[in-house]
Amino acid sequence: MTEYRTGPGDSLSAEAFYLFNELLDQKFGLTFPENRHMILEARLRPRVRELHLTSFMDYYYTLLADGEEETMKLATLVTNNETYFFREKYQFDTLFHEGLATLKSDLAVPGQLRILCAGCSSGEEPFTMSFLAADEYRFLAAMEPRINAFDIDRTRIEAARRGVFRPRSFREMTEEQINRYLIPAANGNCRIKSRYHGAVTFGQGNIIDVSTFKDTNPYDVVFCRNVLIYFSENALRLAIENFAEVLRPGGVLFLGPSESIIGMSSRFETIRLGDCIAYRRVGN
């Protein structure tokens, strides 16, 4: 058998590198092409060697044995963190305009807007809506919003709940929406400031296992962005399944700006809410 060395100058073989995308696929849903390969192997070495293996098989095979606590690391390591406040701001925009029109007639619970974020990471996105709901679109107190959150990497979900953020994620934040939202904190940090902090619940959960984050209630709202783009087909299929299982009958999905799902289930509808392609669960 092939050893498959961790040391400088070894690669991530064939064999290793398909082993992994389907452990990666049956687990979380993800897939690595080809062209992402060098990603796949530069995120997995420092685990490898952390562990003191010898080669990458030996990390695969450790996944195989250790069980849920290995693949809770793992999933911190191979998921994109990639995010900011106020992140392609339009789309918070046209849900709060002409997607709260489509929606206020029919909320799941009257008198609430209910919002799901998949795939959250560190909060950014959940934290946006809940300065806008409370501050811009100060009209939807009448409706409280209730915004739940989750991401499939324990870490990230940690560090949501601490609410505390490196200056990074507040980039594209002008000064006076950091002094509104944010409270200084040390090493040039900021700490969300708790009535903004309070409007959104954290949770772990997994996209493509749908009893990991479904709530009593449906949602009308699910902003799953920049997440499916990493999916495999028959992932994506299942989590377009699991999205429809949450969200109530004329509940609207938004995805980022360069996914689609256009054609790939019956129980949701393309429409266009102002500058912004969504879709809409129909169907009971």
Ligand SMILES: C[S@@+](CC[C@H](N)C(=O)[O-])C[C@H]1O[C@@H](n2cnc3c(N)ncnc32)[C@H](O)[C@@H]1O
Contents of the next structure:
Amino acid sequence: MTEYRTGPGDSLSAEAFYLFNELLDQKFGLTFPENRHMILEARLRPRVRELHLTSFMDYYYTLLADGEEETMKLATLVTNNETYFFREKYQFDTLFHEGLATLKSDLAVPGQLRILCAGCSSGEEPFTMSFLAADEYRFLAAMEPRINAFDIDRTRIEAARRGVFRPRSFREMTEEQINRYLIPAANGNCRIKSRYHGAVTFGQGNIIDVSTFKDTNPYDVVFCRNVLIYFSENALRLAIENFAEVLRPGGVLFLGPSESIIGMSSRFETIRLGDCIAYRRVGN
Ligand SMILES: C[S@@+](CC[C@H](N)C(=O)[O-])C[C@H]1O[C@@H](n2cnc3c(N)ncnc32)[C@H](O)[C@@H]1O
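Now that you have shown the form predicted on its own, what about the form predicted in complex with the named molecule?
What follows is the whole complex; the chain from before opens it.
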């Protein structure tokens, strides 16, 4: 009997698409709806070729057999890492104005504002908070802002630690902001000034596995923006539970403007803070 196999020059079969989706959900919480079939195929194909495999299914079996190392490479292939400095700045303004008014009386660690940035990509989001805390909101210095940031994609975490960024990352910054926060580097890139590194630490972690990002002390604020839109419904529920676990009661969760968890969890209540919708952790 002839065995039909899908070569990497061919398409990702419906069966392989299903199996990869199941694996991506299980490992990272990610899901590719049917209308993104071609996108998943295009992201996997270079790795199938690089490994000299003859089919997408062979790559699937390689992932099952090889464990963590190849799975981490898969994370790099399938994630959308789009980010830039000052993205949706109004959310940070809201945190440092209206948010602080409700948060500051009951900080998890007295005298310290503890922020977690989940799905931070190459760091533009936590570095923006660091810029604002050091300059626009100087009164925050008295609260020692601490920003712990993590991402599943280790290549992004390495990039964040290097602190060198391409123009795409600072496209929303004014000339004045660029001069204030960045130093020119080779090839039109820019480096973060060292004084803005101090408040931020980076690590690799997985939103659907709380043990990879839980710290000794709880957080006052969690930012998880433009990440959960790519999650399956189960993973989204798990993420909410995990954020509830690391936030102190009364702590606040900010999501991206197109994301919502309204009505999804009894552990958060929806609140209006300035121009933002955010979610306050309820209970003990
Ligand atoms: C579109 S970027 C958003 C970056 C930033 N939060 C922003 O809004 O600019 C999404 C990031 O989420 C990360 N990500 C996806 N699934 C994740 C998971 N299970 N755990 C941690 N990070 C994840 C991706 O690697 C990617 O860097």
